[in-house]
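Only one chain is shown below, in structure tokens, and it's the form predicted on its own.
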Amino acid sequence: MPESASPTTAQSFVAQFGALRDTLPGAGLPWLRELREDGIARFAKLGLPGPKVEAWKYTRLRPLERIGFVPAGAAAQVDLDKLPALLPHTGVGHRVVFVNGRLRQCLALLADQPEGVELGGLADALRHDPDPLAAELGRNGNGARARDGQPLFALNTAMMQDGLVLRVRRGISVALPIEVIYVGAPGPEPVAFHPRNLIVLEPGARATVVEHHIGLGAGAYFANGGTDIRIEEGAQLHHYKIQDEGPEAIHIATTHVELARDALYDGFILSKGARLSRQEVAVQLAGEGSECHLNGAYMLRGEQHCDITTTIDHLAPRTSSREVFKGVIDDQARAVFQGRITVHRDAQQSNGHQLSKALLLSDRAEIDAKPELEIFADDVKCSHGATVGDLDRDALFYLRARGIPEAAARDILIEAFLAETINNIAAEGLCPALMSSIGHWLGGTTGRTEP
């Protein structure tokens, strides 16, 4: 086990799996049992990642090492009618709620949803129709890079109990967004849960999924999520995620996306909650003409730590990717951006762009930015960059000279800085909700002067 890992913490998760293996959903399915056993074996071998693992060089899991988490039970009581929603009922086709990783409510808010949309929970699917899942779960997480660098995804594979399952059949277009609310509800003891999501869009299908991760209460919990996404020929998925976990939460999310010919993945992440969070997204542009938009924003204060790690592999000709992440970091918070675009030998005439920008509002705030390009083809167009700075003092002076108070002027500049990543979101009604969320965060952050 690596020296950087805590043997007690890693072994406790292995022991929890040993106690739960026969009661986990699908325990009687040979293929799933093998998948789980492989996952826990990989996790036991790798342990919790530390700075000696290149992909985790800037993120330490000390909070996870210091807290003894127990598996989340099914008894968490939450008033589902009072949960915050990003989209009004009139703008949502379905709303699905998970509490501590388990499905609690699946509401079809409109009766005229098209046939060919299969939506539900993983635990139910494993009980009633497990065969289609055998070819999908773990499909993209078993490559050499994932096996060596994603021990927490391996733990998720072993411990997964529930999660979203969405399949949109050939040629079906889901007109309204599907909103998925993930609730972390702390209990008397710190709890851990490992939701696993599966999204499959068949050829020509279209859908929008909005994830909203929230925490209730101030207690500690560990949300270790995994998502497998497959987008077939000509299909389009708009996938938006808002991470607003509780102040003592640890949020780790690993997403694998595979795109076929002429498919589109439009992804966005807004990260503002949790004591420690890591969003790891791995995209494979496997089909000619496939396209990926991967954008996001993060807002940190106090001693929060946020890690955005992305890999985009151009595997086929004429593929394109565009990636822009912007962040605002205050107090003693720390951000990490690691982005790698790899253009493989057969991916001629591909186009890749990557950009990271961060504003430091305090002289104690910190960001580690590591943009990378690996190019093995000779007919490509690629660029990458990273900038870090303070607010533009000339722009601040311009606003103040026109009678705008300093605190309000700072808010205007920060909001404009972050808005660029949000304005291109296609889901109707989501942009105002996200801008309101930014405004709420700014109200508690920038009304002071710099030390």
The other form holds:
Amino acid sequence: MPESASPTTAQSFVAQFGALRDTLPGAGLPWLRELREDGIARFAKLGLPGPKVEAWKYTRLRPLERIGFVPAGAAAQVDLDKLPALLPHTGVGHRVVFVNGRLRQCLALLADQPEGVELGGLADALRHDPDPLAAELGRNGNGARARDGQPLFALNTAMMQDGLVLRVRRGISVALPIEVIYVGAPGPEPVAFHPRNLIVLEPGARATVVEHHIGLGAGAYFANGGTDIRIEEGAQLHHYKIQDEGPEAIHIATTHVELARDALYDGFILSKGARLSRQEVAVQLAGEGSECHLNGAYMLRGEQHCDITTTIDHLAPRTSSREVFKGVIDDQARAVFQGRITVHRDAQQSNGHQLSKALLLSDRAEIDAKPELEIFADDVKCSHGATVGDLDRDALFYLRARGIPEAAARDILIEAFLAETINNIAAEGLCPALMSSIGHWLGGTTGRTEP
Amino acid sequence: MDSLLEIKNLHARVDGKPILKGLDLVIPTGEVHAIMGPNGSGKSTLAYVLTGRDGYEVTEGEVLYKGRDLLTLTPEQRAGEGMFLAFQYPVEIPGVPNTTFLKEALNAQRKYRGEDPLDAMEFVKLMRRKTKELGISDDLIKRQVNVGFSGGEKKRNEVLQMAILEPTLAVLDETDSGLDIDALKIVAEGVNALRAPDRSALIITHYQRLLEYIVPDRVHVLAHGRIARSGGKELAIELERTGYAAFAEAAA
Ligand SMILES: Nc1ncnc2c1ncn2[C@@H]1O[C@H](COP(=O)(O)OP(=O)(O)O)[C@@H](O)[C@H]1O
Ligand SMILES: [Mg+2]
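The block above covers the form predicted on its own; next, return the form predicted together with the partner chain.
First the chain shown before, then all remaining chains and molecules of the complex.
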């Protein structure tokens, strides 16, 4: 394909859309066509995010622009049995695998939940039962902020082909975590894919979703994901994500979460892979008493760039949010943390707490932290803060004075620093996997068996 | 070799400020020595120079440990060689369980000495035995290293570490300060349990009280960055009575 030689521009994506528009899933659905056309028009107008967009002030897409990406075709050959599992292998559980954004396997061992759980791929859903998707897929990305700041979400809306669709019916609890593995399998040419996920929990439903993003091989690929999450009254979603993409990957993920009355969103992101990554999470605490935990950890080295951008809107009374992101940055890697909490006028008696903590392990490592708090209600409790530091020298000496070699002592301290964010995770069996993931990072390996 | 530690004409600076100014001290193998002295006289500085802390700069003199140059070794090598410091201000390490810390430390030292690491079971057994011997609660070892410990708990934790690591040279930096009599006895038991013909200890203290339980072979007074006076255990009793007025920093 000739495009691969030239660099990526907004125009190249628009051209790709032009070529694909009639073959994309659901092309015969007028509402979806309109949604896609609106998305591509918005993307064309905004272009690739650049320095002029406030929300992208600290993140440049140069690694994306340098290379020409072609749309991912039929999935590469991947031996699904050799994919790493994060959760202990018990033989039961729910496992969904996407390769280059397309559904490859859906092991829905929902023996315990024969009714009330719909789990599958977006392409299939658009083919067989598209109507319920119309209202969900168009919900987000239309707000003023999203319009200006989320051109890649608009691109995702235009180009989406497949992704996870999970709907849990009223009052149903899905006992076992749903493990979703997203595999990036770069071919001879750099590929781009735009998976779109949709999670809806009906009133009182409960589920745990564990996303594992991995890359096979060292080639470049562009994963531009979008996720819409709606949590209805009293429902609870635990959503844990491990971003461990390939070393040349570009991973962009835009997530919108909307919570109804007394709903809970418990989100966690561990970001360690990819050349360039951005996690953008927008949470709307729309129902009274709704609650959001948004935590995460990142580990960066080499020339990695990781951007965490979150906005939490408290829209209703008695809503609460708690956000802690911790990261370690080595070599010349760079992290960006932009966190905004907005407590709107009607959100009385709400509380919002946010904290960013970073450890710089080298002189050339960098973080830009921008915590923001906007409060328009008068009866609220809020706090935010950002710290940047070095390893605690006294602690380092204490460990060494007990005989622990310097490198091991540093690792102990880094691990302890990050572990704090992981200890809150409720999914059984996941904490050890995350801890060992940190251990592997400290050991300088990916900790993955190459297939 | 009869002296475990030989300090000759030691000069050291902290932040460019000379603190130790020609200190001489010999600790024969198997002996327990005490160092007393006014606040700010450089006792902790000596302890940190011996253990190799950053920022404590030796400008003159030498320190021989087991007959070899100590000062070229890293802190972890010194620990591996059997040097232990009970810190005056033990450090809190959030997120690291006390047991993990102790196991890492012990196995790192064993590895340094070419011994096999203890496995989890062996370590737990050792830990149980030591906590029992010292009357230290199990709860202490399950918590994160020194985090939220009271002053006394921190000191007890230092003694527990010493008991598990079984150092050849234990340096205790005011481990008795602020302790009640029961805790003081734990410290003394910890040190006395280690007393052996091939081990030595250096007890830095303000008070003669601890030395009633750990009877020292020699007592030294550190003042103006040097050993101003040395004597037998009766020197500690004398100092308790007269104070350090005679060694006041007037000359500094
Ligand atoms: N980290 C430091 N930076 C600057 N001065 C220090 C530091 N540590 C100790 N000092 C100074 O060195 C001198 C000796 O301190 P120290 O060895 O702690 O005495 P002691 O333990 O006998 O009370 C004091 O004057 C103290 O202020
Ligand atoms: Mg002192």
